[in-house]
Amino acid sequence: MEKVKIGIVGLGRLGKRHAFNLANLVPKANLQAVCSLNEAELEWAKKELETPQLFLSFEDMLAHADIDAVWIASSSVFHASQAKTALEHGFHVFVEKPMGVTLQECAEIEHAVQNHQDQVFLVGFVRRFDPSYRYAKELVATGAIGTPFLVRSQTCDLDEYAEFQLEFVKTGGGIFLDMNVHDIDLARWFIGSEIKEIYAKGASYVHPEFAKLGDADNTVCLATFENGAMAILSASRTAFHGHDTHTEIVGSKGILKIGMTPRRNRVEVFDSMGVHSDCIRDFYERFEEGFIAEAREFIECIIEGRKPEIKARDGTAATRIGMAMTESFKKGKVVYM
């Protein structure tokens, strides 16, 4: 196989952004469908993108379009019948997170990867494939920093995305599956251990309306590990200077601190306000290496007919720890594992 033909589902805010990739910045890979509810969107990729086959239908596509496989960029409540769907069907199965809103969807996508060894299955757990993450990673493997016992982690939007984050609280699971959920990947990543029990506080600060829908608009959770590690994860949709994503890992022998600051690029500006640098607007800019890795990754797997290394189990891992962290903040007590 010297190219993957791809079906791609969804093309919102950044569905359109994993379309264009695959499109245009993946060699290997060959954008062949896509699927829609909204004709605008299927107009802007016969236009832009100039895929040849359009669908109005899921069933349709995987029914009729010429594809290996399905790259699922809907809505999260759409992701596990999707992904269980198109794995029955016969193809490779790229989702993005969360793999699933309850835990049932999760053990029904195991089972059905477990029941399709020959088609290759990933979760789109983005920064594990940034190269500051990767680097990082690496470090830590290495013992650079003896052994690690604490991640601070957060995912902070800018304040305008609030209102357009409303939308997807009804179903995408609240503010923890939604923003947490990377957090809690690269905590486990990182600590290489599971967590055992989580604390959970937060509440709507600025905007009210997420408090009638039982979410918030800041959090922050405390982790222990079973291995006695700890992580502090925090979200805030409410950042007004820009996308702010930084993760610490602090060792028996150093600290690793990545992103810490959002800044665009190594400019510094100074004039009549200070010193000050222009910051990184939204997760895709900030990410935009790792989306563009994790495809890539994604279509050598299928070629090079070999397994990617986030398996299914990494998705449930987030979605029950993510639940867990929902349960807490709403009862306002521990949760235990």
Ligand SMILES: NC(=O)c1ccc[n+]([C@@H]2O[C@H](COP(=O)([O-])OP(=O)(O)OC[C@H]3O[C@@H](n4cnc5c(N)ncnc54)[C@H](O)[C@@H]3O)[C@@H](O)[C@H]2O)c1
The other form holds:
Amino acid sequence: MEKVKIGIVGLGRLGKRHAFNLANLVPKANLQAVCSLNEAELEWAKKELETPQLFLSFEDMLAHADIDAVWIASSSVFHASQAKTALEHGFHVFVEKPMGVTLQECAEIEHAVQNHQDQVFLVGFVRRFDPSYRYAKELVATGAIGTPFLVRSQTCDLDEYAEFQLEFVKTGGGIFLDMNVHDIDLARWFIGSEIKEIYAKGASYVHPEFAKLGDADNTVCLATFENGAMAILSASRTAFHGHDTHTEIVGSKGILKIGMTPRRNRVEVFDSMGVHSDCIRDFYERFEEGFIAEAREFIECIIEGRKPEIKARDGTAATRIGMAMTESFKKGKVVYM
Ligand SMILES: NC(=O)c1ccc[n+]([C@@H]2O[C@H](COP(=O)([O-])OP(=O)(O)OC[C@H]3O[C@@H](n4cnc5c(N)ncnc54)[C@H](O)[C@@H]3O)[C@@H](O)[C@H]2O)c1
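Just the form predicted on its own so far, so send over the form predicted together with the named molecule.
So here's everything in the complex, that chain up top.
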């Protein structure tokens, strides 16, 4: 196979970016079909991507599109059922995070992946494809900071997106599953052990609407791993300066700090206001290279008959831990995994 023919489902805030990347920035991908519930988004695809096949129904796309692989960027609540159906129809599958919003769904995906070993399956933990996180991983592997024993990681979104996120909370699994799922995956990746104990706190300090939905706008969680390591994972929907995702990995011989100051670039302005820099605005601006790299990896795995490093069980583990964080936050007690 020289090129992989792809059908994408979901053309929202992120799906449009994925579709653009697959159509323009992934040389061995051929974006053949797009699917969305929203006709205006399909019109956008027709105009901007010149995609030949447009579908309002996922099932119709699977039945009628000329594709080898399915790229799932729909709302989180549909990820698992669409991934499972696509695998069962013989397609390679990329699925955005979270892989599922219940453990039953995750188990069904793992089962489907197990039963379709010849198909590539990848969960979109994009930070693992970011050049800085990859470099940090290489440094840890060479022993540069000794044995890592603490991961501090946060995901913070601009306050102006809070209104959009209110809608998201209703089906996306809440702040821990939607936002911290990335930090959970990173912590597991860097520590190389499983989380066994969790204590999560949170509240709605700026937007009481989140509390009314049983969610929070700012959270923090302390976790411990089976090997004795620790993690402090936090999330915020109320950053006023910009998108501020960063991670520290503390080891027995040193510390790695990844993206601690979310500067847009290396320019500092010295003027009557003092010294200042522009800030990164959103997750896409921060992780653009990672989004392109994960798409290339998915396509190359299919062409080369390789399996990605990220497994379905990583998707399950992240969902399990995100759900345990939610339970701890809601019940106000420590959760043992
Ligand atoms: N990796 C990341 O950093 C990251 C960042 C943002 C969003 N996401 C994930 O990407 C997914 C999409 O997020 P978004 O912000 O683009 O959401 P969105 O609400 O803007 O878009 C959702 C899209 O899915 C389509 N859709 C929903 N249900 C569908 C169905 N049953 N059949 C066909 N189409 C359907 C909608 O028409 C829309 O095009 C979410 O699961 C989210 O968690 C990941």
